[in-house]
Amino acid sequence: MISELDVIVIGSGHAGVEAAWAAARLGRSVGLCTLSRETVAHMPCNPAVGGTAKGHLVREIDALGGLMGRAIDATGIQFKLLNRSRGPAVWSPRAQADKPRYAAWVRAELESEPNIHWIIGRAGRIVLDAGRVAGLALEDGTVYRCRALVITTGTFLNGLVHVGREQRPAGRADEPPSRDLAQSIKSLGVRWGRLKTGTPPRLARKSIDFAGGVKSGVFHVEHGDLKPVSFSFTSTMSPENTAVCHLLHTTDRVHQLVRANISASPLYNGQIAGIGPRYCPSLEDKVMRFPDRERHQIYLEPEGLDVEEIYVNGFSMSLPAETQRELVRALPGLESAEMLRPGYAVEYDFVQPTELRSSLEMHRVPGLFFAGQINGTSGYEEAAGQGLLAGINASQSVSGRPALVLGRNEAYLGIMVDDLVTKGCLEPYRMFTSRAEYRLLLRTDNADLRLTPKGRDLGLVGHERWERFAGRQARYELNVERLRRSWVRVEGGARVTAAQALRRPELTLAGMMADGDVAIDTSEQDHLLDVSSVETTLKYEGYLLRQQQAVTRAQHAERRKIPETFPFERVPGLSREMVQRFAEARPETLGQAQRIPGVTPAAVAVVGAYLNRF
């Protein structure tokens, strides 16, 4: 095993694998530190990838050259494009994953990369030299030297699992927490906090009468799309739907059981101090916070084609195991269901992400990067996106090149990082389309047009992929101009350009092509993508222009850099509160300063006036 490496990544979850992959593909020697190869890219919670806004993140990860999109295309068992009835800005792909196959696919990709070296052991201490990262010491005393360190520990920092009144130290399920590393990080003087997440019970597939539930009307079969859509821009064929899910609902009996046992829930008896996600409430919170709701949706989701476990989506809880068993059997159609293991809540430490630069490198320790749930986020996709960016920027740091920092107008990845480092976290952070000011510019269909050139410039996008992208980009530009010059007749007999005709809500590009009114150049592999990108560009051209104008106005403030050592305390007219807020967030631009919670426009204006005086 090599003892001197360019980059070491701690953790092999969704953030860690993307970080290791990116740094290795950029030519760095990478050590991937994990407790076991068997837990690589593990899905401890929902067996799915994508969803609203999360699908945008996966497309962007793929466009830059990451793993997640290809992994889910290869191992997904049910695919849907969400929000089809709404505008293209919020169309988001989602897929059920075959959990074992997903993890095996990712592990095989990492094992095929010669620049990745496996470090099997428990990370113990960050090694510093003159204030910057110099290596990693394992708990057994082994030391590996490196020039950049990426920490992606998920829920393992001082993790504590709760099932009823039972508590046990664990990062998830039965895996040990990371205590020494947590202490090492805290010794750096960082601001940190405590968060909580949870997972539902798992049921035995063979104990559930799916056909009987459907026949009696208590289960509703949820199918995938008739024409599944891929996540990856490199896919050469459409994915296949090979599984179904089942929808059911809670009942008054379920709600009564929760209320009767609420004092045994660690969420309600004071046992848990960590803050949980508002947008993904536990069963206890659903019942207690929304007493007027007669029922709540529950989905039975297979964890794989050959996997016995069924994931009960929407049924997350931390009540005692016996109570959970009773609750499961109170659900319609699950009267005889066997619970394989109970749900649980897990508390864990996280680092306030305002400690980080936009590159995800720590302000106070050069060469130290953080990604994933340690930064206060939730979700595989948010973790993977941060991991990719942290891996890229760790590599850039080692080679002395500028960091990749994506703007809020360039990617959901850029929005996520900017939100984290500017605003910090009071609760687990999840991506939503509503967080994007320019979401019509940031669609899933144009993620490659926005980001693949950046991936190519970095060195993550290979020649074959680039050739395919170049053809797709050329067709897009040609087709947009062709439709602007082509003339068609519309209802009423008027002759207008095809681009103008497409602005009519009742007309679609596919329909105009089928009627022989227009023709565009498409490839067999990218036909749907070619059509949707061109149609959206022309149908929403006025809206896109207005958003681009808003971007141009905002860029003036984004271009005004604030030096790392700018003395906010010396700026006349800034209150003590404003100085404190600026010092905590350490904004890198005047635009970022405007987005710090609690900072007034007047304070930003004063800082802007003094930028060139110190």
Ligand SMILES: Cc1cc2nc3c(=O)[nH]c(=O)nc-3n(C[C@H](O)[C@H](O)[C@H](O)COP(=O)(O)OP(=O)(O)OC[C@H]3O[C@@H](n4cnc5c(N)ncnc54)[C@H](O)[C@@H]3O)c2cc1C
Contents of the next structure:
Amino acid sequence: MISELDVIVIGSGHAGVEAAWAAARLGRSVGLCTLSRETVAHMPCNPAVGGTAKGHLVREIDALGGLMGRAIDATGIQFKLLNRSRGPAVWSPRAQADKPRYAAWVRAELESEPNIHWIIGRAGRIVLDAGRVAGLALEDGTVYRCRALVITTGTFLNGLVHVGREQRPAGRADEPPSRDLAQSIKSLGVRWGRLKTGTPPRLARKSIDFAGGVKSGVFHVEHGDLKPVSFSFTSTMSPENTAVCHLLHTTDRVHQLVRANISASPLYNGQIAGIGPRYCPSLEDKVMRFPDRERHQIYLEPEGLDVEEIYVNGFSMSLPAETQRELVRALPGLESAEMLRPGYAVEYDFVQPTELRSSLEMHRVPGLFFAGQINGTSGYEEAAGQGLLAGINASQSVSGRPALVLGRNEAYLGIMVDDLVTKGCLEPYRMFTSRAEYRLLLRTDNADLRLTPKGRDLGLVGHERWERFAGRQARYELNVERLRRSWVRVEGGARVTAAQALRRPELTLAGMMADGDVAIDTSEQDHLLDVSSVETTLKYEGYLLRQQQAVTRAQHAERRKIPETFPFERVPGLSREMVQRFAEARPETLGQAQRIPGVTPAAVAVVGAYLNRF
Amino acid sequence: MFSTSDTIVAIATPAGRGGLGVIRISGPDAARVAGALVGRATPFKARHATFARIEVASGVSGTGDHVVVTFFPSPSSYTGEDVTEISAHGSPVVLSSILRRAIDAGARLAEPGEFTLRAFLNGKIDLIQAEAVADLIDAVTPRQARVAFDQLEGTLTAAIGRIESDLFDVIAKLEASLDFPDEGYHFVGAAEARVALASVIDRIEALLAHSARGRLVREGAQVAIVGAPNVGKSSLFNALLNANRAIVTALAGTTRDLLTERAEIGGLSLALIDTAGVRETADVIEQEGVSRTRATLRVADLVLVVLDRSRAITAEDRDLLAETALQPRVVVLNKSDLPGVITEAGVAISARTGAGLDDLIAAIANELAAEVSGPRDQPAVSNVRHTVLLERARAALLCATEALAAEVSEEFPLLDLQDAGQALQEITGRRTSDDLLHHIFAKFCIGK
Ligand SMILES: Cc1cc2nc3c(=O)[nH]c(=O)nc-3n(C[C@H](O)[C@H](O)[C@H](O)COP(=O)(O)OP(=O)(O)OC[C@H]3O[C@@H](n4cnc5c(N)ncnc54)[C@H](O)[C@@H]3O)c2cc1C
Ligand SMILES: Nc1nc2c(ncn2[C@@H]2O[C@H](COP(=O)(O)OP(=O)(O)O)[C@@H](O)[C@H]2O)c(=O)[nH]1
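The form predicted together with the named molecule, contrasted with the form predicted on its own above:
Entire complex below, previous chain first.
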């Protein structure tokens, strides 16, 4: 085992695996430090990847050369494109995952990567030398030297699991928390906070009469798409749906039971102080905060094809196990269901991400990177996206190259990082399309056009992917030009260019091609993508142009850099409050300065003015 | 935060009546915008005074004004950018309408302190002045504070705030439909959204129509003449109009109707309103007149409170003075041709002989100038600014309504709605995507 590494990644959750993979592929020697090989790429909560905005993140991760898209394509068991009835900018792929297969696929990928060295053990202390990262000490005392360290320990820092009044220190379900590491991070003087998340109970598959539930009308079968769409731009065939989910609804009896037992819920008896995600409310919250709502949706989702556990989506709670069992059995169709594991809530420490730069490196400690839930986010995709960026940037820092920072106009990944480092987290951060001010430009169909060239420049995009992409990009450009110059006759007899005709809501490119009005160049593998990105570009050209112009207007501020050492306290005319806000968020550009909560436009203008003279 | 690469315009001279007023245009399009204003296609000669005629916007009796245009090419200008300066007569109304036309020609109304900021950024002024820039920008706040004092403006801002928050609600629901497609919630349908937007548009239109600010610029200021019976209101009205419209009578309480007349006085366009005597009375017809007077008091941009200086001040006079204390007004001491007994401060005139009328006109112009404008390089901002922003919001809302009617997906009308929201928020304060999510989560139970 070598004890001198370029990069060490602590944690092998969704953030850690992307980080390790990226740094290794970029040629760094990587130490992947994790508690166990058995929990690599584990999904502690819902068995699904993607969804609105999250599906965008996965496509972007894939376009840059990350793992997640390929992993879910290979192991997903049911695929759906959300928002299909809406415009292409908000189409989002989502898939049910086969949890053990997903984890095994990722682990195999990492194990086949020669630059990754596994360090199985419990990380305990960050080793510094003259203020910068020099290595990692395990709790057992072993020391590894490294030049960059990426911490992705998720919910483990001082994790505390709650089930009813029972509390026990744990990172998640039955894994011990990380205390030494938490102590070591806090000793750096960073700002941190406490958040909470939760998961529902799991049921025994064989104890549920699915057919009976469907027959009596209490379950509704949810199928995948007829033509499933894959996540990865490298996929060669469309994935298959091999599983179904079942939809049911809570009843008044369920709600009454929750109310009757509410004092036993750690969320409502003061036992939990951490703030939970409001977009993923616990059953307790649903019932107590929205008493007018008569029923709530519950999905029964398989955790995998050969897995006995059924995930009860929408039923997350931390009531006592006995109450949970009662509640499950109060659900229509689940009267005799057997509960394998109760749901629980976990509280954990996170690092305020305003401590980080846009590269995810900590302002105060060069060489120290953070990614994933430890930064206050929630969700596999959010974690994976940050992991990928942190892995890339750890590698860049080791090789003395500039960090990859994506703009808010370039990627959801860029929006996520920018939001985190400028605003920090008050509650678990999740991606939404409404966070994107240039939403129409950031589509799943053009994630490769936006990002694959960047991945290639970094060295993360291999030959095969690049060849395929280059062809697809060339076709795209050619096709757009061609449709601008070919003429068609539209209803009423007028002759217009195909590009103009496409602006009519009733016309589609596929339809025009089928009618023999126009032809474009497509490849067999990428036919759908070829058609849809050309069509979108032309159909929504006016809107896209407007967004482009908005980007251009904002560029000025985005490009004005604020040096790391900029003395906000010396800027004349800034109030002490403004100085403090700037000093905490350490904006890197004038654009970021504008987005810091509570900062006034006047204060930003003054900084801008002073910046020129600095 | 504003961009520093576009072309900006503002009135550069301090507020005030008469004399010269200067409109300054700075940025890459400075020459083109000025050319468009005076209808000139050939380039201006650098640093040369060019005489031109400018058509002032409609409502200012269709007449033009003579102006002098001077072009200062970059970098030898106040801001270091291309700058054109248009000197015109200092009437706020004339200046405002030139400003308005410059905006129509593509310039953007400068933010407070923006010229100075640009000058600073381009190295035209010294580092020490950074502080001055901060001051200048902070001047937004006192001026906004003035809003509370200024009743009309206060209600306008509050009204916009309410409109904006209704719009925000529609935006939030449409956004929720996109971000939470499988919640089993129907957040808002296109038809429902359109109904909500129609009400938003109506209210913006009403504001545009009634906003004293917009009217002040388009139609001139509303100046109400109030006072106890027989102090000489009608006589003053006529003196100002130089016409015999109102019946001048010595009988108390005969001027029952509100008489409105347009006048160009001291370069200002005014709508003069003669009111019935403000007096507690049992007479029904007269009562109606009185309540109308009170309504007029509320909407007038400026009130002339007329006192008869030849008789002792009455309780009625005092009430009137108290009632108008918080709004822009000029106290007029009439009948200066008679021996005076009043010690009240005010402008002494004689409606009968015409003595002091010039002073009165100057005082009116001064008050209105303060109303139309703010300090430093920002005169006329609040009103034209609001009007421009409201118009921008309305245009965007109409686009969104059309898109919704065509049943295109939410993200497209949302683009317009966000533009509209932004325009309104420039008046009422910013909102972020986090506010949006808070709003959604507060209203709906979302998530599995
Ligand atoms: C109970 C629960 C419920 C959740 N519910 C949801 C939900 O409903 N929706 C949602 O979007 N997200 C949910 N999440 C969040 C989602 O699972 C995470 O955001 C995501 O998995 C985080 O990935 P990560 O890589 O940052 O961390 P994790 O996946 O937590 O990985 C942490 C890794 O660090 C390792 N580690 C920890 N300490 C040490 C140490 N000292 N030394 C070495 N290795 C260490 C662990 O072994 C593990 O591999 C939930 C998480 C939990 C635990
Ligand atoms: N001496 C003198 N009399 C005036 C003057 N202005 C008005 N009056 C007289 O005062 C009386 C009331 O005038 P009027 O304009 O009808 O007053 P109103 O009731 O306030 O509108 C009339 O007899 C006018 O002639 C003035 O400046 N000097």
